[in-house]
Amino acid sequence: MPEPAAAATAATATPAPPVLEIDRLAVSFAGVPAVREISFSVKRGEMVGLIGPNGAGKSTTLLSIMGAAPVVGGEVRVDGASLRGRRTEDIARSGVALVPEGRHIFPGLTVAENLELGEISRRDDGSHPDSEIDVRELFPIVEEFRHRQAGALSGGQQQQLAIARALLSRPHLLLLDEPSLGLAPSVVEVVWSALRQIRERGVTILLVEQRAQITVQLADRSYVMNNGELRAELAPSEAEDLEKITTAYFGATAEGER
C-alpha cells in the first residue's frame, strides 16, 4: 500500500503534455489556404503517419513545425510550448529536426563533413539521453564512405547520411519529409528498418509519406490528408483496408467521417 501522500501525490500528478501538439493550424500563402484548422498530436515515443496526395498541404505542416510557414492562425506546441514566432534556428536547437524532401545534403562536402553539421547542433542539456543513437551502426553507409563526397553516393546513400545527420543533433523529436521518394525497394527496407529502431530509442517520429499503405502498417497511427484537412485517422490493423485508405486519400470522405 503506498503512503497516502504518495498516493495523493500521484492522483494530483499532471500528466506530460504530448511531445507535439497541432491546435487548429492554419496556413496560407499569398492568402490562399495550404492547410485548414487541422490538430493532432504526437505523444513520446510514437510514430505517426499524415498521407496523402501531392498538395495535400503535408510538406507545408512540417514546415510550419519548423518555424518556415506562413502560420495564420492555431498553434504548434512541442513539449506544452509554443513555437509561434520563434526562429527555425532555435526550434532546431531545442530538439526538433527535420530530414526535408531531397535531401539537402552538402554534395560538395565529405560524408563525415555532413555529419559534423549534424553535431553543430547537439543538445548536450541531458534531458533526452535515450536520443544517442549509434549512426554508424544504424547507417553502416556513413562509416564506409565517410571520405567520399556526398555528392557521389547514390540516392539511397544520401538518404541515409540525411537521416544520420539529424540523428546527430540528439532530436527528440524528429520530422521526415518524402523519405523513401525514389528509392529502391531494397534501400526503402532498410530506411524503414532504420525508422523502427529509431522509434525504440525513443525518439518521436511524424513520418510525412505517400507509400499509404507500408506508413500504415508502420506507424502507431496515421492521418490522410487531403486539401489541407485530414479527412480519416487510420490504425496499423487497418493497413489492409485499401478501400477505406483509397477513399481517405482521394478526398471523397464517407457520410460521418468529417
Given for the second form:
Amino acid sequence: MPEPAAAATAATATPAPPVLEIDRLAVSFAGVPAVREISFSVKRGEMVGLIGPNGAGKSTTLLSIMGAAPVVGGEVRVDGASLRGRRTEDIARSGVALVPEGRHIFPGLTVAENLELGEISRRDDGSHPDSEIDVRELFPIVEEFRHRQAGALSGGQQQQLAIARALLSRPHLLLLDEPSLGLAPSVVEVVWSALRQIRERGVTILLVEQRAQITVQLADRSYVMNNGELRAELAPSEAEDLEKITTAYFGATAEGER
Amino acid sequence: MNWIQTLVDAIGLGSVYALVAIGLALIFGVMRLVNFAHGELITAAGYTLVVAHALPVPVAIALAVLVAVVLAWLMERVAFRRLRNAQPATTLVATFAVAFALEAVWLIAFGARGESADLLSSLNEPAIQTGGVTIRWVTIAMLGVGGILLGATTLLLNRTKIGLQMRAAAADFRAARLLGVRADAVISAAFVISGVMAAAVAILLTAQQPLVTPTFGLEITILALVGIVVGGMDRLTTATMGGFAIGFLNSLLGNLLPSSERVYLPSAVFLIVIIVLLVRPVGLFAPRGASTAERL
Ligand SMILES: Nc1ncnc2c1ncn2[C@@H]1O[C@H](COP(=O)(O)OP(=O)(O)OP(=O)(O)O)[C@@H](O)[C@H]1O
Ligand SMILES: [Mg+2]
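Let's see the other form, the form predicted together with the partner chain, since the form predicted on its own is already up.
Next comes the full complex, and the chain you just saw is listed first.
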C-alpha cells in the first residue's frame, strides 16, 4: 500500500473545517428576531464581507460569534468546534477577536494600557504564526501616543488603536464591525490599507461594513444582509454591478417586512 | 474640648469611613451594584473579634480578615452572581435580602444586646499628650491603616494586571470581556478587596468602642453610602472623599454638639447632605463636565 496515496485520500476525505461556520444562526431580542437562521462560512485566510443597511443584523451576527448576543437557534463553530454556551471571554481567549462597532476603546486609560488589555487573550503557543503582525509597524501612531489618554486621540487614531488592540491577541479569526464608520476619507484610507496588510499576512477576516462597493471589491466574497437574512452573495467582480447590490440591499423591503 | 483634637479625631473617623467607601465603590464601579450587605461583612469581622478575643491579637486580626473576605466572596458567588444580568432593582433587593438574612444570623447567634470585642482597647491609651491635646493610639491606627489601604488599593488598581482589568471592566464591562477579561475574576477580586476593607473597619471601630451589635456594620455603611452619593458614586476617588467627608462631619458634629443635643446628630448630618445634593446633584467632588469613563 503506497503511503503517500493513503495520506492524500485521508486528506481529501476530511478537509480542514472552515475557520468560521455559522449554521442556521438565529438571534432574537425579547422575542423580536434580529438574525433569522443565517448560514455561511469563512475558510482559513479568507476575507469575507458582510454588508447591509442599518438594523440588518450585522453587528448582532458578530456579537453572537463572541457569545454576546441572545442566540435562540443554530450554532457557531470555530475550527470545527461549537461555541454554544461558551463565555465571551473564553471565546476571546481561544483566538477570536472583535473590533466592536463604535471602537469601544477605554478612553480613561492610556493607549499603552488599552494595548495591554489586548494582550490578555494572547496565546504564545505558536499555533497561529500567521497572525504575528507587528502592530507598531502597522500603526505607528499608536506607538507614538503610548502614554496619552486614549480618549484624547482623534476618531481615526482611536479606530487604529481598536484594531491594534485586537491584533495584539494574535487572533486567527478577526471580526471587524464598521471600522470606517465616522472617519474622515483620508483616515478611512489608512484603515483600509491596514486591513489589506492584515489580510496579506493570512489572518482570516469577517468584515462588517456599510461601504458596500469597496467591501465587495476587497473581500473574497461578500454577503448582503437585510432584515436578519442573507439576501445575496457577491464576488469581487460584481463590485461595479451597483444594480445587483442595491437590489439586494433594498429589494425585499417592498414585501413590507420592515 | 480642644479644636486641634476635635479635628484630629474627625480625620481619624473620616479615614475609617473612607475605607467603607472604598469597599462599596469598588463593587459599584465593577458591577453597578450598591451592596447594602457590605455592613454585614464589617459585623462578621466584628463578631470574629468577639469570638477570638482570647487568641493572640495578630491571630484574631487575621481571622477577622479571613472571615470577612470569605463571606464577601461567598456573597457574590452564591447570591449576586446569578443576578448579574438582572434589573438593578432586583439586585438591590437581593443585597437587602442578604443583609437582613445575615442580621438575623447575628441576632440568633449573639443576641441583640451586643458582645464586647475588647482585645484592642489598649489602643485607647493616649499616644501624644501636649497642651490639652490628647491623641490616642487608635486615631493614629485609623490614619495609618486608612492611608496604607488606600495606597495599596491605588497601587493594585494602577500597577497590576488584575487592577487594569478591573478598571477596564468598570469603564465598559462588555468591551473588557470581548478582550478576554474574565468577568468572574474581576468581580471576585472586587469582593475580596471589599472584604479586606470591611475587616479593617471592624478592627478599627472595635478598638475605639468594643461593643459589637447585630447592626454594628449597618449604621456606618448607610452613612458611608450617603457620603459616597454626595461625593460622587461613579469614581473611586470621589466616593472615597465623600466617605471621608461624612465620617469627618459626623465626628466633628458629635464633638461640637452639646451632649444633650447629640440625638439630633443624624438629622444634622442628613440636613447637610440634602443641601449638598440640592446644590451639586452630580456629587460634591465630581469634576465639572465629568463623564463616567474612568470609574476606578
Ligand atoms: N441590545 C439590543 N436590544 C434590543 N434590540 C437590539 C439590540 N441590539 C440590536 N437590536 C436590534 O436588532 C436588529 C439588528 O441590529 P444590529 O445592530 O445587528 O444591526 P446592524 O446591521 O449592525 O445595523 P447598523 O448598520 O446600524 O450597525 C435591529 O433591529 C436592532 O434594533
Ligand atoms: Mg451594527
